[in-house]
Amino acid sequence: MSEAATRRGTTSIAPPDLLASLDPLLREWLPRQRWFAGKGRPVTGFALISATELLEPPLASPGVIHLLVQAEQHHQPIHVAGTPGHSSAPHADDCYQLLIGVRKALPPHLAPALIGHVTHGPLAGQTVYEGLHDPGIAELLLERLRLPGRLGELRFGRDTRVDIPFGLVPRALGAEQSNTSLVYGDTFILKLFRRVVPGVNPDLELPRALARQGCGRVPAPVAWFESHQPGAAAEPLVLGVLQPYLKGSADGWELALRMLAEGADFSGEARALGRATAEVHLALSRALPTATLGHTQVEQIAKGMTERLEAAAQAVPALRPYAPGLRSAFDALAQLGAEGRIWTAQRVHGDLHLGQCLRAPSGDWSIIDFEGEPARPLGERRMPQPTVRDVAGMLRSFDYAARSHQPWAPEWADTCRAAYCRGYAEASGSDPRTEPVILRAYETDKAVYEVLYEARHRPDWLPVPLAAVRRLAAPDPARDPGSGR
């Protein structure tokens, strides 16, 4: 595609008018999309934040039409699945992304990316489908990120020392839920932001950061693009972040699985990737402030794991009786906070676990996907936390695979957690097993925070972090927190 017709921003489609003749379309398709964040809950309208016509429909085929849209949700409670309790709406009125394919028909390659036929207004008689599975508009895509500038409301940023070269065939990763991303000849990955907020996302944040440090076990960013609203207080929303594939590298989840069921040893991997981790939080220590973490702090951090628990409790009955012993893990930590213990809190990983971790063919292992908790609220996951909050994620993925195993492996999740810690040590001089009482915390935070997820998307996984809260809700402080039993 020419470079004018990848600057094309034009303003010929009235925005009002486009949205009212997709409005009825889009309350049917998007709800049914993975990724769509307000699921039981149904969409009573849509505000238009922006609309940029990358390609004019219907002079061009396929007319392309990037979309900011608001849904639109009455508040209402979600019921959990399994249990007579119901919880409170995680979110309402999100914002999301969609880039739009306009033709007057479907060939039949994109008859899967249908969203429906248009009656009225400015695209009546088109057909709209999902432009994320077109080929065409994928490298159209592509061609804008070599282009930095802006186009509409749309700013388009890169690396100019990385050459991001023409005719990479585009294909679409069908394994994601909240998020879309295109892969390019096996050399590059588009990740883009279906449901988008403003302020500065830690997927971009934080792997610039990391380059800037030097670090090697994150994909540096090679190009992104963001859209900037009118008005200079406006916060961008970042939309999409461009980095190198790492071709013929191992999901650790799924490499995991499979070394489980081979009955092969995965604890030189554990304890490779526990240095990786620590080197991954070196360097974000270098890179971006830290803060120190004295009584008040600590206490917040104590009673909003509490407020937490208490309200997984309220909804998902099976966590009750073990309320009281996952209480204590809390209660030890705020008083230790109250005795004057200090922590060192820096910018972490915030959602780290195997499936974020990717081992290359010369056995290296890298971290990807530092968007955090998505569900969390955007300033929360760019606060300063101690580091073993991730340590305590990735203990808990370990327990995982092996509860996922048949039959259960718990010595497998305990060698491979200690493992971990180990490595952990060797490359950052501190042993996370060494500070019980906060890791304690946090894996119990995660474990609660993983009963509520699973009680309410996949209520036959329920045992699985139901059998960890057993064993953190036990009386014994001698445990070792690097142990899976």
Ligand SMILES: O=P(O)(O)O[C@H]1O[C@H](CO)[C@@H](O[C@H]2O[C@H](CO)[C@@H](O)[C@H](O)[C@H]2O)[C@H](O)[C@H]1O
Contents of the next structure:
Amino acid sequence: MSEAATRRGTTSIAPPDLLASLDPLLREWLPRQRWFAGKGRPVTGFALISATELLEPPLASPGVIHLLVQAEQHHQPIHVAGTPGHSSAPHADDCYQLLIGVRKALPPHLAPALIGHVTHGPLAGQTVYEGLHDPGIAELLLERLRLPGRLGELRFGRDTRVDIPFGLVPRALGAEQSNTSLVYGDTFILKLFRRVVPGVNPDLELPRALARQGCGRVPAPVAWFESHQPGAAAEPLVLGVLQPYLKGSADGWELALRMLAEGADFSGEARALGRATAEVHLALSRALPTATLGHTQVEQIAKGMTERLEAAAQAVPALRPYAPGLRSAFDALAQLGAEGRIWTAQRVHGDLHLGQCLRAPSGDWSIIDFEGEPARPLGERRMPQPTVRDVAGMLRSFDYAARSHQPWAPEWADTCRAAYCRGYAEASGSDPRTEPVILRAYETDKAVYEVLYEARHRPDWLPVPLAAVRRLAAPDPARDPGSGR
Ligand SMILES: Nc1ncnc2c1ncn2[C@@H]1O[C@H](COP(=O)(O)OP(=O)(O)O)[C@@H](O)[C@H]1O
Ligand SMILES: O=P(O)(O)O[C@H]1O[C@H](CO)[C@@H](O[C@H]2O[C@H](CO)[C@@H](O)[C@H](O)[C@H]2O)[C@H](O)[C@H]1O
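Alt. form predicted together with the named molecule, vs. the form predicted alone above:
Once more the chain from above appears, this time first in line as the rest of the complex follows.
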């Protein structure tokens, strides 16, 4: 445990002692979590950012300790699962939010939440576990959100116009997630961010800005909590956001797969999704500053895409044969910029795909999860960007769905992609397909991101973005730019 960083805490147990007790257990448990971002590099220790007791162990059982810890990891080349190659992607030590339950022994229903048995230090003889799986702890968290105020370095805030009833029954969502969500009585959903970075979190910022615009496409934040580290320069860390739960809504990804399996037409939904995306873009352009992208900025964007491609090709050797073809998409974008083509940029979703779209029983689509691509630096995620970035994300998603189907259903993807662009044009007045160069560049950038994402998180899925990479590296000039084949 790094002594230098065991700085402070609002705990009855001295933070260095607390961390010394937990260190060996967390080293083993943390890398196994779906939301752990530093896969492939062993955790060598932890530095404490803050520790706050929500309930004091062992006086209270369960005890509940809120921890922000920095996971110290080797920065040397990593082996990326599913590929024979290595990556040397530099990574700062990531900070994670943990809610640790402490009990003498775990009741059977909490057995899957076990982190381990503490053998030494002030918690010796206690069992520690993933507190978010304990309904009692989840209830306690909602209580804190109902009553805004401070607890140590934690600050709880809420929109007091919205009633948060007492006693809503919690359940963990259990979804494949980058974070962890709890649903309360089918009324609210609390998302706890796992890897946290200082600064404005777009997943709170954008939905609040959209709510101020009266945009009904995005659930409006009802309550939130942050950690405020001492020191004037320190920016808060946004830790959780409570929103209305869209009961009975269907996830766009699941729905698309279901309709594909049934041979049902999804183009009506794709068109509605295009309209929903354009409406959100319009509201964002009104809510937050926009920018004009001239020659220099476009060149910078193309350079960033090329650099990401090179880093991804280093990490995933299967990408290497296609790199020259993919690079040509970014060169073509830079070339258009050099010829004087100007684009408008604005705040966008940043990681839009079918799984971020929820369809209410009424048929209305909502959009969630405005965090952006988790691996990108926060400053980059909050920059104004061309809206085609989100469009490209959705087009990729139709391709993903079609390729997850046996047999591959390319016509299905083509129809959805075209319908989505049509819907987008109806609501925005401009069809993304009329800008094939920038569309191809953003789609290529997204496919490259996906190759790296899948290599790191779901190696079995790697063939899906690799198939797109093959197509994007050698485009057929005769083909419609909205087509995914
Ligand atoms: N407001 C909501 N209403 C209903 N379900 C939601 C809502 N927000 C999120 N979900 C569900 O939770 C899942 C994870 O939410 P998301 O914000 O995408 O988390 P993550 O950033 O961890 O991926 C979504 O796929 C969706 O099924
Ligand atoms: O979980 P997040 O919303 O943070 O997003 C990450 O995980 C997504 C997968 O869960 C990943 O999306 C990719 O797979 C989807 C199918 O599961 C597909 O619809 C998307 O088009 C594809 O990009 C996303 O890229 C990643 O950031």
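Just so it is clear, the structure is predicted and the values come from calculations on it, not from any experiment. Residue numbers count along the first chain shown, from 1. Only the largest set of C-alpha atoms that superpose within 1.5 Å between the two forms is called the rigid core.
Taking the rigid core as the reference frame, is the Cα of A311 displaced by 2 Å or more between the two forms?
-> Result for A311: yes, a 2 Å-plus shift.
After the core is overlaid between the two forms, has the C-alpha of G429 moved by 2 angstroms or more?
-> Moves: no, less than 2 Å.
Relative to the superposed rigid core, does the CA atom of Y453 travel 2 Å or more between the two forms?
-> After core superposition, the displacement of the Y453 C-alpha between the two forms reaches the 2 Å mark, so yes.
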